[in-house]
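Starting off, we have a lone chain in the form predicted on its own, written out as structure tokens.
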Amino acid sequence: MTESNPPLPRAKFQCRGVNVHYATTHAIKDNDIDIYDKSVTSFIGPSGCGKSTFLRCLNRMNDTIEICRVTGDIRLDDVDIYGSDIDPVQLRARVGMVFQKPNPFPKSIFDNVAYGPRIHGLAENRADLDAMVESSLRSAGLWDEVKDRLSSSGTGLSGGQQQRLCIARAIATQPEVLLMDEPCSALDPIATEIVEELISSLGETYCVVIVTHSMQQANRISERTAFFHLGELVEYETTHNIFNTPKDDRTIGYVSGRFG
């Protein structure tokens, strides 16, 4: 990462006073953050610090947890995503998500990627669908490896290929944001390097937010990094500044390895 602070792109997400409760547990505590378009933002912090919980606020995945309650203001392009007129299904088409472990559907490679465009009615005909599948697989760096076996099962791919297939599936709905919850934690070092290069390139087109347990990974691929601790957003800065000139003693302790 460069040492100077680059000019900020526009804020894609504006989050103010965000709190999350799981029953009586206060998991996220009054956090404010702006997340910027066409860049990669990393969430780091010790296990249980709230980084994945906060990530799931951004596409309302916490709605699926009965005991979870989210309060505060989260805006995507200045629109309140928790507004009564917002359809969470449509929101998740705009804000795609890739999970920790690759989870391809038990379908063909083609049908895995075509699933989103089909259910959201994005393709008018088979030619459109074919083009969307190819474009998504190319964007995920997978097309050349699978173009001759699109009818084969997605579960037959290697772990790294499965994760790239899940990324292709996420971007097939033409989202504006990609959320990634520790997308490399189940991968070997070679597959991790490939996926990291992919994430960096996707950051040129999408607003990418990644939760990672690896500080080295955050340092390699993100422009900005947010450090969470005990549900609090402690510090949010350029990645260079977080790792080289952190201001808060808790950040200093974490990035220096004294805890976490």
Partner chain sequence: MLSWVALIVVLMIAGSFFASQQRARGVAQGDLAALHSRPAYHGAYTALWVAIAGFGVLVLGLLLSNIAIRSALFAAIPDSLGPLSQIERDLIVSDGVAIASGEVASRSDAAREAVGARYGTLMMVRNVGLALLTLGAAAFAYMRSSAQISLPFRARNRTEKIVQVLLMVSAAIAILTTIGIVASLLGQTLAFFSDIPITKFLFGTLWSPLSGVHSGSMDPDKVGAIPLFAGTLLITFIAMLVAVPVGLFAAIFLSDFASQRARSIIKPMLEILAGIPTVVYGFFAAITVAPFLRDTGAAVGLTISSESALAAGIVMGIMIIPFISSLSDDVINAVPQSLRDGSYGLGATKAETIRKVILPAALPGIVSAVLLGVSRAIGETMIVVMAAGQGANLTANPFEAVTTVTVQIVALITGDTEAATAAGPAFTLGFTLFCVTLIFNVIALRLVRKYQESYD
Contents of the next structure:
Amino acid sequence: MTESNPPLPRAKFQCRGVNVHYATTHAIKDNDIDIYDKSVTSFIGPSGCGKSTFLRCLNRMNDTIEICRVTGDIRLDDVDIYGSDIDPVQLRARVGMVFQKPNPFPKSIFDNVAYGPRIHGLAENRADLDAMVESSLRSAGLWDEVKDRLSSSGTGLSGGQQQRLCIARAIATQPEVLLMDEPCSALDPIATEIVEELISSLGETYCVVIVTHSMQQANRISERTAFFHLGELVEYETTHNIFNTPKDDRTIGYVSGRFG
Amino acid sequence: MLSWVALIVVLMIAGSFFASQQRARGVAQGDLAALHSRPAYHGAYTALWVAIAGFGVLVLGLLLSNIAIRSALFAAIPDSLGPLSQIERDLIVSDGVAIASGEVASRSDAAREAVGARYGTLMMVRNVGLALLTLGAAAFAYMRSSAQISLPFRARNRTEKIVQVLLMVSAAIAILTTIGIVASLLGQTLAFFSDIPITKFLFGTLWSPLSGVHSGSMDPDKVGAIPLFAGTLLITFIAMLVAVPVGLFAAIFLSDFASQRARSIIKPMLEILAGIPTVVYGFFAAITVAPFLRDTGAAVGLTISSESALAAGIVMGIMIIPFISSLSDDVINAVPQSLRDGSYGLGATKAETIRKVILPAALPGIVSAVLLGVSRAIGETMIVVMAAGQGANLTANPFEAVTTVTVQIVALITGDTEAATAAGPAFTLGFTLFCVTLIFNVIALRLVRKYQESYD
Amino acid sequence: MTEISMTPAPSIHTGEAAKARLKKRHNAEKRLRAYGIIAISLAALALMALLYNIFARAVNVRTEHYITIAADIAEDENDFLKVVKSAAKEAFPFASGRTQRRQVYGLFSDGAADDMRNAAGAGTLETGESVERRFLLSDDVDLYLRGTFGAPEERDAQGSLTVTEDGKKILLESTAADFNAAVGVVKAGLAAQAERLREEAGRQTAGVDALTTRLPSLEGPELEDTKAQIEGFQAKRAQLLAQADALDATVTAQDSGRMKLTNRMPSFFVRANGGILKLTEVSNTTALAKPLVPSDGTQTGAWSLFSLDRPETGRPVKDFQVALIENLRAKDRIEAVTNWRFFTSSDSTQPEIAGIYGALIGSMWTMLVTFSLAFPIGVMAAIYLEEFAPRNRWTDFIEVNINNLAAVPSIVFGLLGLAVFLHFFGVPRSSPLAGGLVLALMTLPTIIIASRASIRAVPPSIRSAALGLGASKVQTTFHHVLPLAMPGILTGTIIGMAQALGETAPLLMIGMVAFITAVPEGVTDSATVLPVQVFNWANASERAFDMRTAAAIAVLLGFLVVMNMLAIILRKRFERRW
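Could you please show the structure of the form predicted in complex with the partner chain, as a counterpart to the form predicted on its own just displayed?
And the full complex, kicking off with our chain again.
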């Protein structure tokens, strides 16, 4: 990443006073953050700091958990995504998600990628769909590896390939934002490197938000980094500043490896 | 008399435990640490041997002597009666036994009196002999094992060895049961097919095995089981038509739509449905559902028999609903949350997630649940005995009465016909039933095992 | 390494087309949800219907009906059937002829004599002349009193009644049209009869038509025969139609005189002067009647009518018996008493004295045998398979075996019991021992599977801790693992026992279906069990067995509920999450 501050694109997400409760636990405490388009933003912090929870607020994945309650104001392109007229299904089509553990459906590679276009009716015809699948797989850098076996099962791929398949699947839905919840934590170093490169390049087109355990990874791929601790957003800065001139004591402790 | 013997053996077991424990204490002379095993193990070792010897001899003796006495009684039938059929010989023996034990015999004559007298003496000898043998064996076991008590005797290890053997024997009973089932069914089945060609049984369309039976020989043209198979199939089909959609939709609702509160009401309700004995379902079918269907049919101009396949099938379907729903609920819940998340994360609705991701993933498990349900429906007895017909009627019309394999087994075994005559077709039907359900079960269990492995 | 070929178009998920599509998709979701709700409602409805049908019938068993009359009971009486007969004769001296006398005796149950015999045995029988005593009524009367054959419909009389004897019959004349309802019934009956005659005439016409079409193809004697046949049909038809017309004329006539009430029509009774009469011929204001219960001499002048909709031929309780019962009911001589008999007596061919005591004891013995075999063997097998068995093909085979046995139809276990226990080993037929053995084999897989799951749930750390302290493997298992697994094992065992308690089919195979009135005193006596009792009663033809079947089911379900509650409590109370 560059040493100087990158030019700020417009804020895709504006979050103000976000709180999350699980039954009796206060998981996210009054956080404010702006997330910018066409860039990669990292959430870092020790385990259980709420970074994944916060990520799941951005496409309302927390709705599927019965005991979870989200309050505050999260705006996507100036529209409150928790508003009563917002359909979470539509929202999730715009804000795609990739998970920690690769979770390809037990279907063929083609069907995995075509899943989003099919349910959202994005393809006019079969040729259209074929084109979408191909371009998504190309974007995810998987096309050359799987083009000869599109009809074999997605679960038969290696871990890194599976994760790239999941990314391709997310891209195929044509989202505006890509949320990634520790996408490399289940992968070996070589696969990690490939996926990291992919994420960096995706940041040129999409608004990418990535939760990561690894500070090196955040340093390598993201323009901006947010540090969470015990449900609190401690510091949010350009990646360069977070790692080189952190202001908060907790951030200093974490990035210098004293805890976490 | 023998129950007293059993009681004495129990007392001997308890006595030998305490005696040996005491004896071990005596050997140790106050220094218990000098013993390799604690006194209780010496006691347990002796008691176990006494129990094995006493009860082993008693049970084995009972079984063997019963068999021996039976053959002796057949031998006691006077030759002067001339050649007799097996059925007549059975009858003479059972009457003789009845006379000897003061019960009512169907007929009383010299031959039966003779058999009765013979039975009396044999039982007397058996009881006294077995009592002496049992007590002797127990006493011998006590003396042998308590003589071993000494400081270095490894009573604990020996006891544990015995316990382990007993545990293994217990586990082997499952296999013995299967062997028993196969052997008892197969024996009669083979005997049945020695008289009747198997093709006549499997492909004949006329079932009336006991009509015109003279001394055990059947008309091969009247043992065609096709009407029974067809009837069983028809009722099973109706049952699955009810149970599969209702059970599956209920499972889907429970796993992905119902709130915690709704689940806590619906699950126990389904469990109650599962816990109701089949005889109760049979009563419900016969006294409520069948008349209701008949009257409803009459109101719209349909002739529905009061023993229609429809009534039995519907009630059987109700019985199987909880079976399908709980097994499907299990497999649907076993689909990892990550797959659901993946689908929701792409903006799929719940319905799309269920239809396109969860159901295909859970399919092997659901198929296995359905197969187990089918196997259950095929083998279900009480509902069809009480609500389906007796007449072997070859039809696909659900409004008519049909009969099933299980109904015919019950009719043959509990009917008035001589047991030896009815056993042939009954056990052959039983064996067919066992084989068919076994195939379904094996396939279903394979599927579910594979399914579990794929998500472990 | 990658090329970005797609730029997200912001409107693709928010445009009009997407919105329309989204609506469809949400509707599909609502449909799926609705299917789920429908499925669960159907299951709930079935359960409700089943339980309602059983309990609505079962509640009838809570009472039985008695009649109080005087009887002469000698000090050393032993023929109590005769006592009942003579008391009945005494109470209804006016019953004349064999039919009426038989109907009088038919009011009483054999249980009436049994009760006296039991009381005499216990020394509590009150003896002497004209002792007022409660006598148990027969099942049919009991059903009548419950309104099974329709409740009598009371009709107040409007006019005043003049009674004149007319030979054997009695002529009733009212000042108002009090017999209107009866006339209506007769007319409806006649109209229905006319309808039937016309249908019959229609069939004759069809016959004529069929024969007429054949005429051209016939010749010679055949032709003549057919013509004669046709004429025969036509004559018959004319006759039928004439009869029907005559009936219709009677029905429509303003005053058609007195008309006959047959026993295929509803019955009408008149209460007057303490007696009961049955109407046989009626017009609007007059009627001929047959006395059933003679007047007791009171001359109040007040009178009333009552009717039973169901014709006499359609019910086991005849008009004479109805008159006797209604007469005594009006005098408070008939009462409903709490029915303990159902719980204290055994099976009987007579429903009113049949009970479940014998079956309960039989079930108890059977369960005792089942438990004492299945529990230890099941737990020991589970311990072996979980703790001691090497993981090899042999144990795999046992495991597959157990899973398969759990799904083998229960009737097959019955055949096994018949062939092995009864025929080979000579276990007594229809004994709790035979039943218990079969049910034990059936329950074993359930107990083994539950026990294994429970033993597996005990964390390995507990085993390591015990082994680390120098305990042997057997000690570890029996001192540490088994006690911790016990709640789960017991829960599984109770559920298995509950299944066994409700099991019927295999017991039919080993002869437990036999009719047994004696209470079993041990595991080798002939016995029946509760579910088999249910089956036997459900097959019985007497209608009064219906409610007893339902009540026996209610008792069975009661036991199952208690057992399952116990299992749930055990699970809740001792459930441990490791």
